[in-house]
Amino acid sequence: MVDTHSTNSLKIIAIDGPAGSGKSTVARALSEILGLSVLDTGAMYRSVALVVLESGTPLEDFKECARIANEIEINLDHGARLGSRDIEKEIRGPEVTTAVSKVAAIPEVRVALVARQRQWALDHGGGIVEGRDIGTVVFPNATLKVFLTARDSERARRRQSDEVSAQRSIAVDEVAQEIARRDHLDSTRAVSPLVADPDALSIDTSDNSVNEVVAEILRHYSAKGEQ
């Protein structure tokens, strides 16, 4: 089991927000100025959704979805694969995000994606890891805590835009009501809610560019001492 303290001295840039937020299209352009590897915690649950969905398993089966998040073999370095098998589209489909909040809420599977997620960290000698507990949880002693928040509205408009990007099409208003029942249940779940840690970095990315809010996390991290 991989706890906190053997990840205490990687540098790591947590990223923690709702969907929508922008925290994908940021660790990305953050990646490619200081050089860290990128890793997508929700892209995790999201490949353990698929599973669990493709294998038939209710939802409320939360041992074999425990053993289903212990055994899968997740890989996020190039896009989202289980094993050989590519898997990116999949998991972004309307079924997966779905049900990824209801398998994200069991603490078994937590667990198991939570050591995982330590794991990628001491593997890649520190990284972007972005998610909606990062900072809280799964490094807690995070060399910087960031905290992406947007209108709901703006939220709303990203998402649709990434739906018709990957040809789906859906009206904007069943994007915000996707959008407020995951917000309802990653927020008001028992274990790791999607909370602000008191140390991150809050950003409204409304109204601002990527190159805005890059440009301010980078400030704060270069006073850290980082660059």
Second form
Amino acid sequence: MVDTHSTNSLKIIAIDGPAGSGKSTVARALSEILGLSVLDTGAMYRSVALVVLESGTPLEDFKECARIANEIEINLDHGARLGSRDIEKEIRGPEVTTAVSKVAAIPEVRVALVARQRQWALDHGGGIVEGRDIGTVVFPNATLKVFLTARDSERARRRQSDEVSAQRSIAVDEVAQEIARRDHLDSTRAVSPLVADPDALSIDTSDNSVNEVVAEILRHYSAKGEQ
Ligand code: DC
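In place of the form predicted on its own, output the structure of the form predicted together with ligand DC.
Whole complex next, starting from this chain.
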């Protein structure tokens, strides 16, 4: 079992925040500048949710959900893959999006995926890790912790534009409702709820360009003696 101590000496930037706050965009931009790998932990929870749904496992069957989380072969190095199967499109689809917060609230599933996330950091010599509990639970000693937020209307606009890019048509009001439902489930669950770590650099990305957000993060990263 990989514990937090074994990852303490790694360079890790933890990026947490709700859906549509800009985590993935900012993580990718930082990765290009710093040459660090990126782990999208939301894609891990989505991959588990996909297999849970496809196997017909009831979301109440915690034991079977945990078995799936422990055993499935998730590869996120070039888009999401399950073994050799490309699942990038399916994990972003409406069925998985509806189920994922319930799967992510299962404590046994979180234990399994947190261990995999720490192992990923060891295997990659650190990196940029984005999610909901990265600075609070997964890497409490991360080099830098960032918490991104944005206005609800802006987050819904961004997610709707992702949906349009994926050729799914959905009204912005419906996206806003779905985000509010997930925010509620993610922030009120008993285990590892979405919450800003007191040490995190908090940035509202609503009215800032990606470059401005990245520049602010890099300033704080350099101030910690990193480059
Ligand atoms: O970032 P995303 O929308 O792809 O995340 C999908 C879901 O996974 C989200 O509703 C909450 C959950 N999640 C989590 O509980 N912990 C993480 N570290 C990452 C995601």
